[in-house]
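Given next, in structure tokens, is a single chain: the form predicted alone.
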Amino acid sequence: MIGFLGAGRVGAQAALEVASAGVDDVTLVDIVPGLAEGEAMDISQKIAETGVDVDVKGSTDFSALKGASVVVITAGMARKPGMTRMDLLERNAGIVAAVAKEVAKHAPSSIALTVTNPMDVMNYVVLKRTGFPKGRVVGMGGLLDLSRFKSTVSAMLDVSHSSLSSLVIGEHGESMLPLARYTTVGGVPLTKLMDETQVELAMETTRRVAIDVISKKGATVYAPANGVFRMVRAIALDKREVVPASAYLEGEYGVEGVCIGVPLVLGADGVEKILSLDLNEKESAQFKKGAETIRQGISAIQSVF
């Protein structure tokens, strides 16, 4: 069973995608009376017509998470127009710390998948408050950033999304690191198709696109939900898929003691391996800038530990 802690827009959409694909049974938990139950009913009725046979349930009781193999944590305040991810820091730290304890209590063998922003800092909170091994705590941010970078580049080059292969690592925030050197278009290096100015424009557009979406519709929903679905599927089906995601580092990339986005192998045991990339001086500086932002965020919420 896949548990979802938080039945708001992203949690509900991700649960819908997981259930619709028949990955596993789904349980939504939310403290708002009736919300999780209503979403579960709606999703159940949708998949009934399409012939997918998984159970979808909703509850306000954390004990409903018992037996979950994965628990997706989306609980917390959503980002609003004009806010950065770090603006959510204090508001969400207490919420995530509390629900992480419930995950450890009711689903002690699960893999925790953190989505709540600021995601890398919240992923660290989940790691510390659950007491889980580092491989069983992972954060969704890199796949979302990757989807935005691919969308931006494909639009600039006027090519199919399917032609692009890329990677975005680092902080899930304003210091994210789209890796142009590791991006190809139909096998052709991106740096052969774009000059340095165009590449920088694509990277900056990717960093700012969430602000634009939030200012227009109030929240980002479908792209983050897809990232959650991809990661849940990789874990549930033991795909050992290479994805960019937030993991706890102990010296990799010259960073330790924080959770940050890196390329990793994701399977039934969670984070099975962190892949090492050869970053140049500029890339390494940007990566470490993001790590320092995360470290400062962790320092600002010591009261939750």
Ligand code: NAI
Given for the second form:
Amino acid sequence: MIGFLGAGRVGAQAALEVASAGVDDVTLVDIVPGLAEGEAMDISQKIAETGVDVDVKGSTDFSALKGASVVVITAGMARKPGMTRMDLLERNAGIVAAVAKEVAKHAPSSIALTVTNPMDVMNYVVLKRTGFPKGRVVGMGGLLDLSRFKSTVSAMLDVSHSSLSSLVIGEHGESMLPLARYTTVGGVPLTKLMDETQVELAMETTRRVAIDVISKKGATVYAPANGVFRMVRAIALDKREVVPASAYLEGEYGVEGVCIGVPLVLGADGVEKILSLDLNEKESAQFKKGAETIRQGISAIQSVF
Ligand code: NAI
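Having looked at the form predicted alone, could you now put up the form predicted together with the named molecule?
Let's see the whole complex now, leading with the same chain.
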């Protein structure tokens, strides 16, 4: 069973995708009375027509997570127009610290998948508060940033999304690092198709596009839910898929003691391997800037540990 802790916009949409694809049974938990149950009923009624036979349940009781193989954590506040992800730090740290304890209590063998922002810092909170080994705590952010980079680049080049293969690592925040040098368009390096100014424009657009969506519709939902779905499916089906995601580093990329986005192999055991990359000076500086922001975020919430 896949648990969803938080049945708001992203949690419910991701649960819908996981259930609709028949990946596994789904249980939603939210503190708002009736919300998780209502979402579960709605999803159940949708998959009934499409002929998918998984059980979808909802509850306000954390013990409903018992037996979950993956718990997706979206509990907390979302950004309002004009806010950065880091503006949510203090409010969400308390919530995530509390729910992480519930995950450890009711689903002690699960893999925790952190989504709540600022995600890399929250992923660290989940790691420390569950006490899980580092491989069983992973955060979704890179796949969403990647999906935004692909959307931007394919529009600029006027080519199919399916022709793009790319990677976005680093902080899921203002210092995210779309890697143009590791992006190919049908096998052709992106750097052969775009000059430096265009690459910079694509990277900058990727960094700020989320806030455009938030100012227009109030939240980002479908693109993040797809990232969650991809990661849940990779774990549940032991796909050993290579995805950019937040993991705890112990010296990789010259960084120690924070969770940050890196390419990794995701399978039934969670983070099965972190892949190393050669970063040039500029890329490495951007990656380290993100790591420093995350480190400062962690220092600011010491009271939750
Ligand atoms: P939302 O407000 O629609 O849903 C959050 C849900 O959490 C609410 O239903 C609320 O009742 C619930 N909740 C709050 N405290 C709880 C607790 N202690 N136990 C259980 N449930 C609790 O927000 P939305 O749009 O779903 O976003 C959720 C989080 O995900 C936000 O922090 C947002 O910034 C983040 N996010 C992260 C992304 C990423 O790429 N990592 C992308 C999009 C959103």
